[in-house]
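Single chain ahead, by itself, as structure tokens, in the form predicted on its own.
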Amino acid sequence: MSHDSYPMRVMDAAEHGLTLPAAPLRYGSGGKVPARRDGLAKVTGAALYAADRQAEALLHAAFATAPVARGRVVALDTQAALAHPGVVQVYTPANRPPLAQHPDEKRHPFNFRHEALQDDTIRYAGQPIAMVLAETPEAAAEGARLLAPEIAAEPPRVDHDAGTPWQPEMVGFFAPAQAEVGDVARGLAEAEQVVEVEIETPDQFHNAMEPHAILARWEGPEKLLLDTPNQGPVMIAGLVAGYLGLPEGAVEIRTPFIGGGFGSKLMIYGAMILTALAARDLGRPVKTVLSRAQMYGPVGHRAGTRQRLRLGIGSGGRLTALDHEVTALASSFEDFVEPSGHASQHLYAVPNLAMRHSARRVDRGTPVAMRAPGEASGSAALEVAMDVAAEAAGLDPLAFRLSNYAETDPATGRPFSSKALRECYAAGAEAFGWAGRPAARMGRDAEGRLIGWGMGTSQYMCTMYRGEARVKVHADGTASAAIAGVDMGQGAWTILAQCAAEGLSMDPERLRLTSGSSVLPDGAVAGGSGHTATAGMAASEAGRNAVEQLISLATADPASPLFGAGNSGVVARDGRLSRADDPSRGESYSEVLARAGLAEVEGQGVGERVQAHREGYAMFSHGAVFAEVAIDPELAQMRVTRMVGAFACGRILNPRMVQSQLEGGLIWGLSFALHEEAQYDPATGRILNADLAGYHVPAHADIPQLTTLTVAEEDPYVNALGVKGVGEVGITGSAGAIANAIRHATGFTPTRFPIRIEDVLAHL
């Protein structure tokens, strides 16, 4: 094989996709469960990964760096760099090759303005501010140092003191910077107990196992090749070509392996463009790999908030207002807020209820999506304060919840689509144990460690985009589907083709699924916990369309013993037709095609939610989350050893991922909890762990003993297949729940993640 060819890939000229052959189907307590189609050429070896591909006379690129967070570069020693061998030129904003489109303007809300060289200002440490192309990427790295920057810096930046003020009038993507139901003046003031809360939550970056990386080829003066991990190819390959001035369909992105994505890789940014523009210029292929260093703020990460949260309290411990005021950090050139307020407007029976938002700008990389934008930093705030507006009230926390179960959505009255969020609390409460919890202190264990329980509540939106697939059933009797959809590690592959699979009728194991390029038809972006519920709606919708035609073949045609039925008439089933009054009498799809003199039949699927039921339904999936921690009383040192989530996410696909994921957001929220954090200098703006060996994240000695369950949970309304997102409502919720159990065991209500050792040891 190739090291420049995808294995398995399709060689159909008009696609450039990756075609996986059909998993195995393993037993398991739910029956049929497909086994990931990539699993195999991952755990062997044989996926390669955008930084693993080659090409002939291939130019390599690194970038040098500003060391500060806020200047302007003076000079840079090129002749330095060009005299090194093996480097072959060196890109500054003096000689940067012309773009159709300025990096500052923006043509689209995922089009966030970035550094190309556009001109020698720095915004942040770590900007890109010259790139060095070589033969070999030790030459590109070694031209880059050589360039030695001479800075005129400026006082940075770079925490929310320092910061500007800017009111906002949008959060996140799309979503509104204010809201209020109610009077929540008058809530606060007619509530027999008001409590407040503070938390501060810092910067955290994503850190995916594969760092960004971009391989350019020109096929021509009009056809630009890109492969690199991305999670919304056909949208990104067209704001790359306008970038580039190029007509509409000429960039591909091949974007087949990617190792972690979590929000980063959904956008584009500098390195993209630039690799690309060196490519056509210098005629040569040009491939370019972040170091991990270099992930720390040219591709976004979530941004550092301060909140602050009132909670009114009545008569039976039913909530009389929440007020839910949020601060976020945004960099100095772009609008992106983490939109933290809205966690808390949906989840609770609150009659009166406000979220408010104001940001600082300060001298950091652009803030972006990370893993539950706004939910994961917001509902960690918002459970700490549901607990000691528990306790405020004499009630258990899992009482109190429940006490104020909203019904229907509070912020907009709507009723939900479906919510089993009070069987998630009784499942997730039975499985942890919970009913044994004092509501004072647990005591120590057999070490004489301190004890703690705690709980939160986990929401996560259920997004949906426009997405759209093609399948083919062929005369063999096996099918094909093709979609540009993307798996970051999460099973979409495997998810895409048994919904493909399931339109066809037929078993996943005679479907081929190709994917991972934008040529494809278009399977929206892996974002928003969205993907499943778009793309595989629109691979199910295709074979559907496929099986129509099939019947309308059988039932038109005098030799068929389906001729006559009508489409209403007929069944498919194991890829085969049948009377609906007479399951003997039918043929296969195969027979269907032979008689038809047909090679194939084609069809098109649309995934997208009901306009009336996006209008008329608030829809969420929910969980509940229980942890239990030990805490050494003489050094503070806070360990997990259990958590339970129990989830409700309408329809489980395929049981295997669904779980991988869950526990993947619990893991992620004991990282939120107690763990990672950004840490900045402030006299430069440099990011002081900008690796992974001061940037902590959770090895497998901090992963506790974990159990997911999902409950039943059936949504006519979500979408055609039922399904709801799981890859995001696991982080909400998870934090919390180990914040409460460290106040439970310590008396300490955290006011700050991670939760530092030093701050529970001033409280012991």
Second form
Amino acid sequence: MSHDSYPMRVMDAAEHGLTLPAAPLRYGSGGKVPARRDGLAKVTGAALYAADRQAEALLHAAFATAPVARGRVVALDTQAALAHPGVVQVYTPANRPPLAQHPDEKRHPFNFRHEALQDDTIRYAGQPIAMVLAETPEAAAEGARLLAPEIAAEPPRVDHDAGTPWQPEMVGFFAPAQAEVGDVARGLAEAEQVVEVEIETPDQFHNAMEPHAILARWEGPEKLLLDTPNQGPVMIAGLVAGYLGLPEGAVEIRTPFIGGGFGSKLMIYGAMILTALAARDLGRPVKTVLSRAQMYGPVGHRAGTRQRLRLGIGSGGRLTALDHEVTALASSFEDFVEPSGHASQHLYAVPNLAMRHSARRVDRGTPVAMRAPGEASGSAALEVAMDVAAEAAGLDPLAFRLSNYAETDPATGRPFSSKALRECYAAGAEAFGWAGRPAARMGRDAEGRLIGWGMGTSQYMCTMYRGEARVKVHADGTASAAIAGVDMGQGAWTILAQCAAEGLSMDPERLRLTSGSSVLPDGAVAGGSGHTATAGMAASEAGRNAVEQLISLATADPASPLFGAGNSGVVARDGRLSRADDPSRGESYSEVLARAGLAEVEGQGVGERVQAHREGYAMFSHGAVFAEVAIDPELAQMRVTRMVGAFACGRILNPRMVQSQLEGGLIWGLSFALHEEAQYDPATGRILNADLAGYHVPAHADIPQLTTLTVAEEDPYVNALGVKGVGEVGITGSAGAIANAIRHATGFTPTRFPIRIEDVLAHL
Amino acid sequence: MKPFDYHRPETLQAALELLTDPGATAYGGGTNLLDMMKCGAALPGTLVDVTALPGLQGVSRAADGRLRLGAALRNSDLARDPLILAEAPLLSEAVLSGASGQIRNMATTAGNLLQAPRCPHYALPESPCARRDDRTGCAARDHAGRDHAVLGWDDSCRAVHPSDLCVGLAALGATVEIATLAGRSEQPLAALHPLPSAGRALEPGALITAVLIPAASLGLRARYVKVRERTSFAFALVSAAAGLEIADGRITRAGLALGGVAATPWRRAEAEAALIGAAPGPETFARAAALLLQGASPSGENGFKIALAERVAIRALSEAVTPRAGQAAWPGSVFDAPKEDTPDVA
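Hand over the structure of the form predicted in complex with the partner chain; the form predicted on its own is what we had up.
Let us now look at the entire complex, which starts with that chain.
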């Protein structure tokens, strides 16, 4: 593939999915690691994100949003908005065209209840309360401002203390709210020591670089094209059709490039439905781009929690009991509960183990999954508690974790499908120099700064869905694959092509991948770190299926050197078939097709987990994160100076993409530990820092020297590829490691995240 | 965004005539004003772009020997100007500790001086805010937090001034040149940033044309220290600028100002007076810092900033006398550049 032939053009409206060849540039380690297929298109601006797209006669939408968290919209000055030059229409609950499904009706677990102008109720600040359509984005925004809503406000329930207690049966996605193995009360009673840690975590927002955007155009009464970044295009296209009263398959979602999703682009939200509705009603394409502030509320967040961990320690530093109690904030109208307690249920060997979730309903937008939902906040608290327990037991934090190493899943008793966590501990500790850690406070460096070393264990489940793919081998010796894959920066364009090529036993450079549209075979959602496992396995299986067809053709053809070899007697390698017993006898795929007079063969593949494996094994990615902090001894300003993470994630398909994911995880952990927090106005329930200047994520200058390692891990049970997730595991363990490093430097046990200067200042 | 007229006059007279319109606002880099316009906190009918006006650019030496910083001088140009680096490097350090590279490429000197008060409610038009409009009230009155003032606040406003540059300018005793149709005048920097009790600053129709730094600047033995969680693109939780002139082991002149604690860069004559004539050292600095913070009180959940501000002031004074190795690598930062290897632990 030459540089010149790389597609620099934009997609046209008729195209269903984008096709990308292999990246022309191979840089780095010996040319063996495929580079990003989408890289050149992205750095040159040829990659179009939804908000970049244009259409003939396009209208622009803007929302007016609720300034308080609870109450009613009494009046909107629609006359003023309509009088503004360029404004075409204003939708309010009074004139919004009808929907076939009420926005609060839940027909599907991912059918998140949302606001699509169904009534005048305000359930959170920032909720869309009117939609303005105009000829320019500026006119639409000014129209929305001119609506100047008159509000009948009620006192909002803004925090834990004001929230309405609620006991959910399920947390996260279909996970139990309560569980107990053994008898925790007895385990605590029998312990030599019991440590208790309470930690609060704040609401956090996904803050993907790319804002949520939708361009809706109707190509017929039953044909809707939506350009919108989405992590589950096939599933969401089906759900959108339900709201609009359309048959299955009437909605196409195109999402070739996503500028970060993190869970917030896996949900239905009002703007998506209303944009399509407005386009149908007005007979013109409509584009909506949420402002940064409007991404704080209607498109989900990670819910704040209060967590209490009690750990019983017996002889030899062995845990006798672990009790993880979680109170999570939930919205008033949806049932998603941050499943933080699950982080402690599969990690350490403890005979008496329990988690208990409860919730407080507050007047905030509904929380949803955000990168490592539950595990991120639960791990942050658990790992601090583990260090407090290690100190009580008189053990080094790593030694304490090793003395409680789980050989089987403590929650289920099942064996792990694979678990190279010991190797992670060893490799990470070695790379970090952990052996030199003094047990007491760390001391100061040459400049007088307080130094601390901390660690945490990483663990994240190996999610798998059911995905499908289609792969073709063409007579010219090339191949193509089609799948509704989701690339939100993690590298799906590259990895799915690699998987298809691997199934085909071909060089990925000879394969074109078509992806990013819901009309393609369903690659399932990109969430739970399960996309490569699911869609990648489907692509690989589809390739394998195509090769099997080629083998059948060849072995049945008397003119083939493979005639009569039988399918099991043929080996596929680098686009050729040869006899297993005599590799010199063989032919290329194109020769097989040419003789058969076929232009192509098409393979179908499914990616899903073997039922018996799912039921028989506990499946997790693991890791160990080590962090160093430096703290100014008088001013309490903190900086993370080094992080090392060693991870066991099954087979590593593309080290380049994996390193990026793992580093991103460590940075997110740092962000969790020291930066991210939504601040709410107690009076109105508004978020006061709904922008990237006020809501902090780390800047480059905050990111220390990062080292990520992967250790070898073979897993015959997790899936046919042997891959585990890498997208979320790096967040777990890392926030706790930083908190523990601060504890090591100062002796202060954090009681909240993010850890603030004033928290530490009081303990210097 | 509310529609507005845009003018880019080429003479000061034309600019001042345009600014007599009560709906007109001077426009420099727009890095703060445009944000305020987008959120509806500022709704000017006319923007008067001052970047084409003669005499508002660059750093020059005035006839009386003072340094003259043009009102439309970009922050990034200020930070690397040879005269500034030679005679008032404190200002470079303060500027580079603020905002981001992209913002500094646009933001101007006068725009920095006239930034909107740093309080989330100022930028939320639905919130009552006496500083933003004539409605009475303050949404932060009962809910002030770590970013609000601990000095000079009252029930009309608890916001702090957001600038880093102004803290450095205050420590150096800068003055501001202001033009109106009636002529030019000069005011102390502090006049631009009155405490909430003192009402509004610039009179309508006035335009800042330059900032003047006294000759024989204190900027040589000077240090800006900025404490905040994020190393870049973050306002100061607390910052301090200190400049000292030392002769024969005694402090002969002193400037000391705090950021992040009040509606103005916070100075007190008593604190500076306590430095003069004393030997530089921990006790002297602690005494001055205590005087600087005298009368401080929490405006909400921010009492910790009082003790922290004392320490930051002491640190700035100490490092003004004894620069820390590597401190230039991260302007204003408590930290120096990251190390590539493991530090030796004592």
